[in-house]
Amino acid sequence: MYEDIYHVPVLLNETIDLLINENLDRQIIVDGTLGGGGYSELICKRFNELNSKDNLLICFDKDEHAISFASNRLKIYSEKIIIEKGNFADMRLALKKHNIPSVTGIVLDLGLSSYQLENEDGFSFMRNTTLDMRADKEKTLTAKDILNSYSAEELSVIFEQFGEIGNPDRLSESIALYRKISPFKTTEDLTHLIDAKYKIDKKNKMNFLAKIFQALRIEVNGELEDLKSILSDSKDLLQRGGRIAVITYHSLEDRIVKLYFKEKSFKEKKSKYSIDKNDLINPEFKLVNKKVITPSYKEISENPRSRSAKLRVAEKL
């Protein structure tokens, strides 16, 4: 199977009844995570059950083999699809040179593809790869630039914020001093640096790895202002009763989507004493699910990688 090749859709379906709005009469959605193409299948598996022929979904993805994987997986449905190399951040961009004003859906699943572990250097560190990390290898910046040129209170900043690491500066100031010994360069260096210097059973190291991995990878890729981004544009890139999906993985991105849609579907009462006569701010969104979607037991027994995962779906007003 393809899932089995290449990526393994979390919460598909879940994710994909509540992102099509059937209200709508011709549907435009936005996979801005195109990957193996899974979501972009059920997609368009269910245009096709729609009475509408005019549907239209336009794919995003930064990685060259997403993007040959996914357009042979979907080249059945080709004249539905326009598949773009790029960021789902430029969206704006990409759909205005397409001449789409606006979208009846956008999708962005935020989670590594199963490809990127096993074969990519550098996201995974089970494997003795290249401290790379980038999703676009267009790109300059590496795992191992930040490693090797950012002063010890830079990489601080980043582990705190982006791996949420408890003391970060015993680490910045361990790979400091490393690196005057020798260069990182691979996965094994990073690794080979935390058994020397922290004496801690196997389940915690590979917890404390995890975080710095994610810190490393979220900075290469500027994974949470891109994510900022998106959310900030959906608001004019929707049409009214459009919908925006978002699966996570970590708290950082699910605070962020999770604050962006209560702020943004929050009515606030004004004050009695105030002169304005409208009694209400209006909301921009509403929430399609008000309670958090997360796997079945069912399918994280089926698809481990899956247990961090939550979907919210927010519905434009």
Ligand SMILES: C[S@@+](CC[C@H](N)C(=O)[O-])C[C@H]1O[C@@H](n2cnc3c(N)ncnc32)[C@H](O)[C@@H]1O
Given for the second form:
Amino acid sequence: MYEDIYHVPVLLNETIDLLINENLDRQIIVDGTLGGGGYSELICKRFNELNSKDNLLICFDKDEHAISFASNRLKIYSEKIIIEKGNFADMRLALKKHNIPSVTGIVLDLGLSSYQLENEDGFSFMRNTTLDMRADKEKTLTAKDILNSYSAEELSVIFEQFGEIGNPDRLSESIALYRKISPFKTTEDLTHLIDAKYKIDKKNKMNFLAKIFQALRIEVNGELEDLKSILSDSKDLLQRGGRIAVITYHSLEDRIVKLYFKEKSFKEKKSKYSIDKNDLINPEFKLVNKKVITPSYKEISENPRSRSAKLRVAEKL
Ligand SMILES: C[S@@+](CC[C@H](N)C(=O)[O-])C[C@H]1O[C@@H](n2cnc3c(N)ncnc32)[C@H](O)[C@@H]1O
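Since the one above is the form predicted alone, can you give the form predicted in complex with this ligand too?
Below is the whole assembly, all chains and molecules, this chain first.
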């Protein structure tokens, strides 16, 4: 199917099964990462099986192409859907604009679609394209700008924090030298630099490039800040019993989700000086899955891109 060429949804049934709390009367679900619309399509199908008639799905994606592709795919459900180009970090404002004070579900399938990886500029080191990496083409900062204009110190911080690269200074200093001779333009400029400066075998080179590309992509798109912001907003946006499901694809994202859910689902003492045992702050969430959910062996063999996926779901108390 043409949808499968755009993007094969990962952990599809597992995610939507846990996202929808059928005990709630009217479902108002937000798909914050519409992509090819695979999750949204299944949510609409589930709506048809539920008793309540006025369920609503609100979808966001910051990529214009994802919006037009998925809008076309989902047009038979247009009565139940609002689709908008936008960042999920701005969900609070967007919902307010539509007079939606609270929702019963939020799903975030982070990262990139297969379409973006294979067709949009800069995301993959397997193709020679402009070092762009913007999911939202209305933004101005590109990967090329970062490589050509950030100081070596600033580059080191990104490579260390967003790529977890050991000895980031060696890489940043090589970049700072290279760009004096010829500014970075394409993905090949970066791969050539790695070939010239690092004598490593093919497998290690691939891993290294993956980390460098991940770090640049996170910086270009502000990915971790957006994630922290929506997690923090979700406790106000979700109704009691409403759920948030997050699928992550690398350890930096997963750590943020895991820690946030853990922190918010524990009873904690109001103050370390508190003497009253009952003086506790009540948790705001409960974990729906205590153990992280990962794709089956079968799913990974059919869709290798799913291999690093991790699903965590929490319910607002
Ligand atoms: C893995 S794909 C989602 C695939 C989707 N679940 C499906 O079934 O087709 C991730 C999508 O999220 C979008 N995205 C990533 N970060 C975003 C953000 N902060 N706000 C809105 N969209 C975002 C990307 O542009 C991409 O289209």
